[in-house]
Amino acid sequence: MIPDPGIRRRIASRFSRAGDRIYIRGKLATDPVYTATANAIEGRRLPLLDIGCGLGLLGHYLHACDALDEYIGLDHDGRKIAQGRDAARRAGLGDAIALRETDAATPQGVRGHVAMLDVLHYLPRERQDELLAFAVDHLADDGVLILRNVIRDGSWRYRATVWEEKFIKAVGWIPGGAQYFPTEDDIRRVLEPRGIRVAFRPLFGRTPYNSWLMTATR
């Protein structure tokens, strides 16, 4: 469920600002989050909502995938969610992938699988356990939520993401920087009394950073 080189430049294409696309290139060709998400929904068409979606990448993603017929993506940075919506238009896909300007946790009229890519940590630890059971409140039952986030080990890994988080702050990528990163304990907490099974293993790709997995189904 890879898109091979030429989709994935076809994808990049449909964003306005040439380094947009640079990222988008780089991006498909060595997170290996996108494949991982599109073979934890496989088989299940269901929306899927995607909090703190960017620019609705996921979206573009999982359709060249033929992984879903709908995507819905929130996020409160009208920038990203307006260049988001235009390369949807650009594509043909302006029905197919919703993008919605708001707080992440504004309740959504629908259930299905739910996705949160590298987000919880740029939340006060307070406001992860409100976001992780919004997510449980619209998973449908056959739906999956996928959660990839740095978790907090103190690892070489983690150090690592620590300064690169620093960074990102500083470039003005991700306004306000990490907050807090949790531990797998953090999570389970919330969703394992919620009837959620979790299953975590490590996603570092070709990078130094303490990324994991996550995939939880009732």
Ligand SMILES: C[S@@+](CC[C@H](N)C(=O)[O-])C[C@H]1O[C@@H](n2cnc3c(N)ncnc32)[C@H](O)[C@@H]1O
Second form
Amino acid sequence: MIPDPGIRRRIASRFSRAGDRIYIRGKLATDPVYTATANAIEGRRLPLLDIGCGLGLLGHYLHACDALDEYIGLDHDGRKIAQGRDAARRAGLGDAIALRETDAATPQGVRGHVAMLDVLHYLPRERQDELLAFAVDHLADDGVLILRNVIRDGSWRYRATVWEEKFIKAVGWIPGGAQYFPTEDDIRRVLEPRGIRVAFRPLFGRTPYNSWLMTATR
Ligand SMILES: C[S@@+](CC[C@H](N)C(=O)[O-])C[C@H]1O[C@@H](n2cnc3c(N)ncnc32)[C@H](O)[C@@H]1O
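Could I have the structure of this protein in the form predicted in complex with this ligand, to go alongside the form predicted on its own above?
Once more the chain from above appears, this time first in line as the rest of the complex follows.
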């Protein structure tokens, strides 16, 4: 399910920059990941830690769905954090949506659900295990870990994504660009020995990209 136009408009209107508003309306209209996350945590009301949160869109969306009380987003991009905070204040959600400008693996005093959407591949391969372990450390016993990432599997979608990431790097949207796309085994190898069961399913949306949704629980 895709958020209805009313929710999309309401969330976008909280952001002060026209470019962000256009991006958010398009993103919420085409990307099923926000609804997939709301569905994954339905009925388990816990705080949610969003690693690599960008503008904090997931927090705005989950609050609009009345899916949680507390959202903490981490991102090292100061511009996105400042814009997201400003938008949360405008919506009267300044206390409910906490956005922190920090590295993705900075320990937080919270355990609950954990989301990490389209982030892993921006870290070098040697840091990805650390970040997955960090996510597990912040997962409550009945929490859900929601990961979305491109998976390295040699498909045409995978190759299309590699080209898209080259473009994103060239325009400077994500400084540094993609470092390493993990395989399914790379992810299982970290999660399963920690007692985490993970289910993979494709989540391509209306894109040519090789995006997979992983929902994981203890
Ligand atoms: C493609 S965006 C995804 C944003 C958000 N998760 C979403 O789906 O709307 C990836 C985000 O990861 C952040 N990021 C990448 N490496 C990071 C790191 N080491 N520490 C914190 N944030 C990081 C980037 O700044 C960027 O905002």
